[in-house]
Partner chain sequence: MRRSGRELLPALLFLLPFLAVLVVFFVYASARAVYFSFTDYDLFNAPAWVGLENYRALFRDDNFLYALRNSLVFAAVVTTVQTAGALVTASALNRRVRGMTFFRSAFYMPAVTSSVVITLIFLWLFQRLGGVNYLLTAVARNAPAIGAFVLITVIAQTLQVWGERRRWRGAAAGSKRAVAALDPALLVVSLLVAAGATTVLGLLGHLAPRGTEAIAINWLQTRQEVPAGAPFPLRAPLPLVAIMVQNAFTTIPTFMLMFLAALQDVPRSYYEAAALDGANAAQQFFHITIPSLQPVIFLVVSLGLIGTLQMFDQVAIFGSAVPLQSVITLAYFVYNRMFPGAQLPEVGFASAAAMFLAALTLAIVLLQRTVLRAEGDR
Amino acid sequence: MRRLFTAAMVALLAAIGTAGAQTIVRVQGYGGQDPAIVQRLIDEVIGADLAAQGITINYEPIETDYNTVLVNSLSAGTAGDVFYVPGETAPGFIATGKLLALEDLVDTSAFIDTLNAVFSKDGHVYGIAKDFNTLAVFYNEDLFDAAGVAYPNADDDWTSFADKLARVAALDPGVYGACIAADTARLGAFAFANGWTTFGADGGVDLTSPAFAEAFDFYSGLVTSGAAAQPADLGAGWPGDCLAREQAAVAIEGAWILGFLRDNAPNLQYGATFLPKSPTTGLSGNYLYTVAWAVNADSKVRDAAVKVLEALTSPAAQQFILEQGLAIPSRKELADNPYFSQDSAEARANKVVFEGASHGNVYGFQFGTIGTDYMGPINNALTAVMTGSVGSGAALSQAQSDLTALLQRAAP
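Any chance of seeing just this one chain in the form predicted on its own?
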């Protein structure tokens, strides 16, 4: 009996010692709806395995302006050990030198190459994409059927796509072929298809090049021709709302639209396909909207932090996120996941969004160290043309001047 008691005490003391030896890793991410999911991921999927390795996560969601808080905390030395880095602001954070290079610590080859590129500089990878979105053409099957028009498909180029939208718009005065916004976050994908890039090889921007101007004219022309309308013209807040209300047959969005359609248009018969190809290059283009997990280069628990990052981007973690219908996984191996083969509009649409990361000319939704301010002059030009205030030549000339001035002011 005494031996049993002694053995039990030894086991208890060992357990207490193990618990006391836990390394605390501070993890920071977005506020809003994100914490509920991330906390479940920690509690249900990765927490136990990490605890067995002597690691405990202290999860600290940031409810206020995330980028501002992260900038200030990195400067003050109070940032977490592992944290989100948004794709659109990644170049600025990488430039601080506060992100740990990961290529020798993590198997970056397991992740989609274009996603790694979003968080890379000079051959170093500074973040592992936790998930992502690309753009797709979401279309109302019933409206195309009523107009006797073939659904949008991967073989469409800008010309055939615009023709389909115009034919649907001709069916009913209250219905448009598409609902699109004056937004660089959509136009840019078409410019990529045409061979344009956000920055040229010399670091400059050319909005008057044929590659960009042709894409600009195609995109804005959908509205000026009457084939498409802007959301505000239809009393909607965004294109997804137009699609749900059946005011437009097409919306160009990411997988974020799926939950909205599920809740607001449960009976909508819809499909999804890739963005139409440029007639010039024969390629489509796309944006990668993504957020990475990164490790603080100044972390005092660096090894444990890397293990936490690996757990947060592990196959088990990404399978959990995928099955929740929340986002698209960034691991290459999940391309053949059974989820994508399910016989549902959501699963088929998610597969299109997943494959969009490797379909044509695909680049990160990011704009150097100036961030999304880059989009302002282009958005203004689109608005001016779509509302008929000015022609595209004058609008692009003004946008070029404004963007050049913005880049010069931001130069070091």
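Superpose the two forms; the largest set of C-alphas matching within 1.5 Å is the rigid core. Residue numbers count along the first chain shown, from 1. The structure presented is a predicted model; accordingly, all values stated were derived computationally and were not measured. Compared with the form predicted in complex with its partner chain:
- Rigid-part rearrangement between the two forms places its hinge, out of 215, 85, 367, 289, at 289.
- If you fit the larger rigid part between the two forms on its C-alpha atoms, the smaller part is left turned by 15 degrees.
Swap state to the form predicted in complex with its partner chain from the form predicted on its own:
There are no partners or other molecules in what follows, just the one chain.
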């Protein structure tokens, strides 16, 4: 906190000292672990170049609920010039009319098309993806070896995958095959594998279709059968925690787990592979998680803001983020990155996450204008079934009616 304050003071003094010569661009992003990395990105990679063009970045991470703060500051006219827009909330922010259309200002063709699509509406591109993530199966090699079970691999389908987890779980009462949360952000990927989509052709949601119900039963069944446990039941905050503490042999997460494992389980021998395939379709599914940099349509320093956005999404910036093990670059040209062929568990895992984007049925982590509210009813259904309080049929029809009501309310 004090360091942040000092940094802010230094930035402020620098700004005052160079007033007139420098244009100040306010950049807003997430709090948590993010500020340390973005500050380094600004200081070490892009800052000098921008300063030469007479642009100073004033970086203001937001520590509380990012979306709420952004809605308020956008409506009050106090938002930054350049800021994050999360993929899952992008449609809502685009609808405010406060995001600048970027297709004529930035070369959007340099970025992966599916990522541009997440931030597009009616032919306009309102955000440039800074990076992306997909889900992969992260497994503890030692636990699989101890149980004498083959590692999960790209050929596994749900049945063989569940079987492997059950055999690892049989090893010891304190060890589970997997640690999975009651989370739509994971279940959805399995439903995609079965051919289900977030919204049907008619714009409605179908949770009672066999495609969804099968995935739901598979995912919740991992817990009810005892092969997997929920993080809360192991005293963990999230699945990465269970994996790091060797309470579970598998966690289904994205590349964000890598930095956590590096810090919390430096000696863990782990591997990563693609999500198991649906036995019905023979395909796997995945979510594409992404966050974009966007420019405030009301910015008074629009040209400078666009330059900052370009710098933040430049090849140099993306290479830096990739090598920090944080996320996968959104630029097409970085796909054949020598980094991916390095011989380390991290690089191999990053490659799986990168290739996950084009492996089977992949859709953006996005829920129309109702945003992440979409997940609430499904999460509740998962929890109810995983804790054994309701059967899956009843839970799904409850979720269906809750979600339908939610969508009707949101419809104009």
